[in-house]
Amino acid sequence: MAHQASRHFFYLLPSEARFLDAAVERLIPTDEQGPGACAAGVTEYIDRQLASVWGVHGRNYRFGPWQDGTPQQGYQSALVPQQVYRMGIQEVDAWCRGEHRQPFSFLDETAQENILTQLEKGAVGLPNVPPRLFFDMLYGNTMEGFFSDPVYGGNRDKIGWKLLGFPGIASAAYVEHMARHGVAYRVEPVAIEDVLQGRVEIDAGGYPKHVLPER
């Protein structure tokens, strides 16, 4: 992983970050199955969507009133994601130097692990941020940042979509692989920048063509 002087955010301190390299880490771990979600860049593109007008629910209603809901009814929070992420980052540090002595990311795995598990079920006490709504709001940038196309900051060298075995942008010339049943379709994904960049061949249909990986 880069040291944190040789990374570059756009809103989040270099403390989030950190919290967040840890978290994200725990969430998606490298392991056996290959590398994990700091590798694949997580945080930096959770640090690209608080930046941008999503950070800020600049689409969204903003005038209330504000009420718990049900999971039906979305979002009902006050607090827009950046507030999120660094009141609830500061809170949960907070709470850990209370009971650990130590921030987050300074804790053991299995610490982390626990805090997280904490989290999600509601059990820390936040004096600002809905502890759920940080966990929640966590875990799906991280599922979003391992997989979504790497364009949009995360899923570095397609690791997400390696591990999954996802192709990436759809080909039309599968024709070769419609008879091969039971057989895995594994080839190198191709990414948006991909196609941009010419780094792939496209069809007569502007469609990419898929290329095996090399063994």
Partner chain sequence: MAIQRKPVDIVIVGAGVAGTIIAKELLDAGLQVLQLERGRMVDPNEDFAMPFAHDELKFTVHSDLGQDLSRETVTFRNTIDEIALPMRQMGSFKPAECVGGAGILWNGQTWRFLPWDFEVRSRAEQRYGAGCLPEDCTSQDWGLTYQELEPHYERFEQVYGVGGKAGNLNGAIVPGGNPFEGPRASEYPNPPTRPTLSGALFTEAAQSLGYTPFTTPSAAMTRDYVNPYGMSLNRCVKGGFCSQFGCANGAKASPLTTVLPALLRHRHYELRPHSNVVRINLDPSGTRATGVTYLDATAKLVEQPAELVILCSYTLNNTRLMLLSGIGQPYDPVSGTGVIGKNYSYQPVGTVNLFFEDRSFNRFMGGGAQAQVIDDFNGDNFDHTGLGFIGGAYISANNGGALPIRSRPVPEGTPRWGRAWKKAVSRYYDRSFTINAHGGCQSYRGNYLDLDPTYKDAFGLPLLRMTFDWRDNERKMSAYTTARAAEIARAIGPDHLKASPVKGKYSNVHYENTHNNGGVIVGGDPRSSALNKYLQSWDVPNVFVVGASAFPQNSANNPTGTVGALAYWTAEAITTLYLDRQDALVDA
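Given the form predicted on its own above, produce the structure of the same protein in the form predicted in complex with its partner chain.
What follows is just the one chain, with no partners and no other molecules.
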């Protein structure tokens, strides 16, 4: 994103936001089909999640003793998401400076892709943050931010939903349309704020009346 100064973050530092802008854009890049994760606001999404109860694993079990466990036992790190991102970004940037003389966000796209691939494989040695833990959290949050309701800060302009053809909040018209086998139902997606701000007509049950996209 070009206008760093005009963006407000609840948790992320400016350098961390730059890191994430680059990383999420490599995971879901801008291409001929449309904008990628950065333009969709995935960095903002991650920031708001980090500032929420999730950012400190507020509804997760956090008593020790702590040990790694087997792959089947799931998340066992004592690090909460705020720490995974802060320490993970700092440690990956330090690694990038050592290998490439520049932090992650300053490297070219191919180098960034290669580094993400190595993190995904666990092939980068970081001092504290397990690389796959960091990658998996970033990957999961990027997908959430691209495909969740825009009210959470990502999926701006419903970019993610338009990419898939997902209509967002359901319409009661499905019940008739489902009998029309094989006819693709493609509408302008509806998000929570479209309803709240009266941008879409609502039926008696509170379901939006979908409109076909303008052609």
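Positions refer to the first chain, counted from 1. This structure is a prediction, so every number in the text was calculated from the model and none was measured. Whichever C-alpha set is largest while still superposing within 1.5 Å between the two forms counts as the rigid core.
After superposing the rigid core, the Cα of residue 165 is displaced by less than 2 Å between these two forms. For residue 69, a C-alpha deviation of 2 angstroms or more is recorded between these two forms after rigid-core alignment.
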